[in-house]
Structure formats: structure tokens, C-alpha cells
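Only one chain is shown below, in C-alpha cells, and it's the form predicted alone.
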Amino acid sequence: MTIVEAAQGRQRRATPPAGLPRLLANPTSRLDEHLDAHGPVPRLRPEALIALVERAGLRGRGGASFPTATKLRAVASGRRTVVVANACEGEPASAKDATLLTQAPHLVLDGLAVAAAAVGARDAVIATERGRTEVLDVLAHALQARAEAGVDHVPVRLVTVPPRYLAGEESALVHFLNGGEAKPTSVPPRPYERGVHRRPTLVQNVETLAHLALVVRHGDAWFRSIGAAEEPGSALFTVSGAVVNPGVYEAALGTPIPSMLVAAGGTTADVSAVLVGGYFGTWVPASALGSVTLDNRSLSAVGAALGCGVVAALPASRCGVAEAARVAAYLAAETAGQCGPCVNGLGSVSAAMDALARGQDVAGATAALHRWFGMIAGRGACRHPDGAIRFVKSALHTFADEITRHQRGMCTATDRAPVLPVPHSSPGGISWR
């Protein structure tokens, strides 16, 4: 008997999980396993299964929140389709990928299977970046187990990309696809109109697979079952800072940022603010902590998105404005060199929030911000530069106090060890030691 006909024979025990977690439920890299606990995947019309996955309301987990059922109508429209699982996790302060992909990686691969289902694709890929030993390790583990079960329909290659921030953007990961470098590209065409090899792509993000693996299983009322009215499901969450246990939490969407950190053992001292959506994001203060829900409605009222999944608490103890000043030069170090809004504006940017974080020249460095954000804005050949704006602003806004002390040579900052971490392969930027 095989892995595929003894799961088949315990389907029936495969039940749906009645509350959370829901992706992180049933941990294991054996196929056996997996199948043990979800059963095999049903076999759904590709027509059928898009309604079903409209029905769920599921959307995109990789920072944009589009709609998934979307994307797959929009690949399947087309032919010699291709469907990409973009694992490549670029932004430092996230781990939720790397955590699903050792954790469950046949949930992942599962969604890779339903999705080249949907759009009729006869190639998968699954890209993630180099270096990641576990990751690749388990990836090509469960990848062998499935070949040799013979569980997928269409093969599945993995790739690895260079390990920079931009590298898993949607363009710059299909233009590495094709033979090019790892940045992004003019668009249009979108890759689900000219993708891989020119041919219609689907590029869709781990976890995004991996909801879309259990909505197969369980159905549309079984997802909507927990999450906000507008945004339901639930989804993975990085938590760091100052939390008692800093790691990846599943919660439902609409859950309240306070709920999240008490989620990660709670607080560890006073905190200042919360940065929501990790270096694209936004700074969220304390004062509005009580009134925001993590869910992209109620976010959208403070100027903040869900973005990448990243709930980062700074303590009262650290100083803002240089822990900004840090991301703002590890932004800077990452741009693909395709512009003058990112190349030179991104790096005056990193150089002005350096002077604030340093108390040099307050005043100007505050001027020539707002005048690069107007000559930044809008203008960059990708999202690279609207991104790091967008959180340099939300800096400025948040720790205008602390703005003001510097321009008096004081700070706030009794610790000054980083709480936000910035690969050490970036040059520049603060550093407090």
C-alpha cells in the first residue's frame, strides 16, 4: 500500500481544526505524516475551485493583500501557464516563511498543487533564498518524498535566489527566473501576463499556498469562520522586541495589537510603539496601540498596513529615531541601482536620518527629508523607494518628541543595543557602539 492509498484510507479522520492554529496545527516534514493528519488533496474543477477560493475571501499573505481568487482567474485566462511559490523572505525582520516551510512543508507544496490545478500549469517552482540550509534541506526532503509517492501532477523545481531584500519581489523574482538578475522590471507586462519564459505566471506566497491548501480541504465557511468580516482567516505574525518569547504566532485577523504581545508572553517593559508590517511598514505609537485591530481596515486608519506579517514592539528604553536611522541606511545599501529616486534619494534619505539620530543639524536634516520625500515619492522604476519612505515617515511622525530632544542634545535612550535587526553585510547607519 502506498502513502497516497493508506491517506485515502484515513481521510475521514482528517478533520478540520476548530480554532487556531490552523497552518501550524499539525507540525511535521513527513509526508506520512502530513497525509495522516489532512488527508490527500481533493480534486476540484479548476472553475470550481477559483469560486470556492472567491467564496473564502483568501488573500495574499506576502504584503500585498491582493485578492488570490484574482490572481488565479487571471493566470488561468492564459495558457502554458507556470505557478511560483515565492519563498524568498528578504525582509530581516520576518521569519513566519521560514518557520512554515520546516514546520509544514507539505501544506505549502500542497497549495503549489492546488494553484497549478487552477491554472492549468504544467511547471512549479518554488524559490527561496540561498543559505537557508534548513529550509533548502527540508524543502528537498519533501520534494523526493512527493516525486516518489507520486502525489503531485506537475513537477516542482527549486530554485534559490540571492539573498537581498528585493529578491523576492513579484518582477525581480521572475526576471532571475528567466536568466536575469534578481531585481525588479518595468511593469507592464505583469508576470501573470508575460512571466516565466513569457508565458502567463502565477507568483504566490508560501503561507498565501498553504491557506489555500486547508480552504481546499475544509471549505469557505470553515475559513471565514474566524477573522475580521472583510479580511477573514487567520494568519502568521513575527513578534519580537520586547515580548517575553519573540517568535511566529498564528492569530486570527482583527485580533488587537495588545493581544499579540500577549500572545509572546506579554511585555518586558514600557513600550513606545509597534512597528507593524516589517521596513516597508509603519510605526504605530502606543497611545493608538488600543485602538487598532491587525487587520489592513482598521491599520489603514494610522496609516499602516498588515504588509509582511512583522509586529515589532520597541521598548521605552531604545531610541526610535536611530533604530529608523538603522533601517533607513540597510534600505538605502539595498536598492537594485535601476534609479535616481532610490539610488541617490534613498541614500540622502539614510544620510539625514543619520544626522537626526545623531543630533547634528536637526533642523535641516528634518528640511531635507520632506523635500526628498516630494522628489522620492511616486518616482522610483519599483516600490523600493515609496516603501522606505513610507516608514521613515511614520519615524519622523512617531518620535517627534524624541526628534525635538536630539535638536537639545538629549535622548531618551537608556539601552542602546538594537532591537531591529539589520544584516551586517549593509554598510552604514547608526551604530551605537
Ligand SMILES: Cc1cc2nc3c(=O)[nH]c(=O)nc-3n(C[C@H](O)[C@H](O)[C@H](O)COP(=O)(O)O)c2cc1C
Second form
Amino acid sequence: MTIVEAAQGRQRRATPPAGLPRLLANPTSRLDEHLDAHGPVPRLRPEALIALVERAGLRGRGGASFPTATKLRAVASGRRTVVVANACEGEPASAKDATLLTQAPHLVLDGLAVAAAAVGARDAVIATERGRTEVLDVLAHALQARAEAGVDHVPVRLVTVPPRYLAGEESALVHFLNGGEAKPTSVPPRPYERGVHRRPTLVQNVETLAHLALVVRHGDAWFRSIGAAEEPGSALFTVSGAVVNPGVYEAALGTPIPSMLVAAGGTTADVSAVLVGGYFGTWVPASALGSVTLDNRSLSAVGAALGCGVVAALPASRCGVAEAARVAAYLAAETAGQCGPCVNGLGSVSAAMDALARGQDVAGATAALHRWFGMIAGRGACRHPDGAIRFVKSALHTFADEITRHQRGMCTATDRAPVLPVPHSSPGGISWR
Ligand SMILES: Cc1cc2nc3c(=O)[nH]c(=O)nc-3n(C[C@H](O)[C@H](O)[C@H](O)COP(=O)(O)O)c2cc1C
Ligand code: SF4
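Alright, leaving the form predicted alone aside, put up the form predicted together with the named molecule.
Whole complex next, starting from this chain.
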């Protein structure tokens, strides 16, 4: 039987996964196996589709947790719309999108087709980082199989973007797709108003799209049957640092952080803090870990947010100030170089963090950092400086005792090996085109 016959023959609805995992339940890159496991995508009218997503309460998994139905509705009200699957995953501590794309590419592409149907799009793009050969190979084969089987009604273009932290920011991505550099542009207009070729454009993270593909198959009640009341469903978490089995895990939103660490095989050492949300995220001190769960409502009590689902456990043997200084240097180097407060401000913040890590003029560096926070936040064209400042602020708060130790010429670290991955980046070193 050819794939075309296989695709046409699979009309039965598959049984919804009862528990977890959902997205990663049937890993396969083959279209026939995917259709066997999940069944076909039901066809719904756009209004019914958007209403279903609204009832499900699906929120974006790319970082901002924005309600997906609101974005679908905004784009659907426009003409000649475009959909973009954001598979850039520029966050160095995250591997969830790459894992999803290699294990369940057709779920993502089903979701892209559903999103296209919901907003009436004729053009679809999936954008991923240049150099990710495994992801690119899987996607190229998946798209070819789908084209041969005729399962998609909208052609999908596979595009690669430069490997920069900011390339996945939606206005940067749209600018790149329009022939410019992958740098953020001033908003408004936002992509949903005027995006690719000046047309209303839906930019959606690939994990969000995969959830969409399951919501349309199994319904809103099924989707809401796990998760937190206001943030239903599951999410992919990249768990790293002091755990036995670092990797990508699917868990219900609302899962306690300690349970997430247990899911990754448990901890390998005493943990002093956990970074939640990625490099725009927040350090949650060990003392608070028992009281917060992995959903925005609970995390907001400690000034944190889900972000893109990074959960990185810092062993007590490492210095949190040194970790934060390395990430701050990376974020400063990743500025798009367009706004003064971002270029100069993040450079100064990085230098002050480096001084704190080395124990040089600790009081002066700390005072300068607090002065600069107010001068930088909210002053860039995009949220890059705000995210970087949030991360550094939380490091100053969580590692305050360690900073005092540095002031006295001491440091708790007994192991200097870095925990958080920081890719080599130098401004101008990697092209933005
Ligand atoms: C600096 C920056 C980098 C971002 N990088 C990514 C990325 O790599 N992948 C992604 O899906 N979203 C990224 N985002 C979020 C996107 O701008 C956008 O909100 C998201 O793709 C929307 O999808 P969602 O609603 O499904 O989450 C980034 C945002 C910022 C501010
Ligand atoms: S705030 Fe920074 S990263 Fe954002 S557009 Fe301006 S210079 Fe670029």
C-alpha cells in the first residue's frame, strides 16, 4: 500500500491518550504510522475551530503563554493570511521543540494545517534554525510524504533562519521572511496585523500547533482533563542540571517542580536553585521549590513564569553568580544592536555581573546594576532587554548570600564547570541573514 492509499484509508478516529504523554505518545516520523496512531484530522468550519480552541483554553508554548484562540481570531478577521510555525528554538537551555519535531513531526504539521484552516491561510511556513540537520531532515521527509499523500490543502515552505537568540522573536522572524535580517522590528504593527508580505500573519510555536492537532481530534474536555484549571493541558519541559536523566519530559501544567525533577530520575546533588523559563526566566531558590507548581499562576508568586518550559537545577557545588554572569554575557552579545539602552545597557550589566562573579567592587557593581535596571527595562524595541534584566534581577535576589560571600573574597563553589549551556556568540560573528 502506498502512503497515498494509507492516508486515504485511515478514516477512523483514534482513541485519545488517557494520560501522559500526549504529544510524545507515539513517536514516529512516518506518515502512515502517525495516521494509524492518531487518525485523520477532522474538518471543522473556522468559527467552530476557534471556538473549540477557546473552550480548550490552549495557550502558546513559545514563551508568552498567550491565548491561542485570541490570536487565531485576530488573524482570521484579516484577508490573504499567512501562518508561520516557529521552530527556531533559539533558547540554548531548551530542546523541547527539536525533540517534538524529530519524534512527532506530523503532529506539528497537522497543527499547522489546522491553524491555516482556522485563519483561512493560503501560505504556510515552518521556520527552524540553520544547521539543525536532524530536524531539517525529518521535516523535509515529512513534508515530502505529506505532499505525495495530498494530506495538506496549503503548501508548506521550510525555511532556515540564522542561529541567533532573537531570530525566533516573531517580528524578527517576519522581517527575515520578508527578505530582511532576523532582527526585531518596532511594533505595532504586530505580525497578526501586518506580517509576511504585509499580510496578517499567525506566528505560533510548534508545540502549540501540536496541541492544536490533538485538541481538534479529541476535543476541549479531553484537553482540559489534565493540567491546572486556568492553564489546562500538558507541556514539554527541558529538564537539565543536577538530575540523573536530563532531557525533555511532558507533564501536566501545575506539576510541582520537585516532581518534575523526580521525573528526570531525581537529583544528583543538593540543589541551591532552579532556573525556570529559560534565559528570560527566573531563579527559584531551593527554599521556595516545594511551594510552587509549573503554571504561571503559581510561578508568579515567586516572580517567575513558564516561559518556554526550561527547568534547570543548579547543584549547590556551583556558583549561581558565575552562572548568571555567563548567561548575562551571552544575552548582551545577542543584542540586535539597534537600540541604545539594549546595546550599551546590557553590555554594562554584563560587565557588572562579571565583577560580582569575580568579587571585584561588589558594592559598586550591585548599586550600579540596581540603577541601570530602571533605565533599561521597557526601553528597547523588543523584549530582549526586559527578559535579560528579569534574569539578572532574579539572580541578585536568589544569590544574595553568595554575593555577600564574594564581597568577603569567598565563594561556595567547589566545582567551576558550567551548568547552563552558553553558545559561543560574538556580535557580528554570526550573520543575521
Ligand atoms: C527574544 C525572543 C526570542 C523568542 N524566540 C522564540 C523561539 O525561538 N521560538 C518560539 O516559538 N517563540 C519565540 N519567541 C516568542 C515569539 O515571539 C512568539 O511569541 C511565539 O512564537 C508565538 O507562539 P505561541 O503563541 O504559540 O507561543 C521569542 C520571543 C522573544 C522576545
Ligand atoms: S531592544 Fe535590543 S534586541 Fe530588541 S530590537 Fe532593540 S537592540 Fe535589538
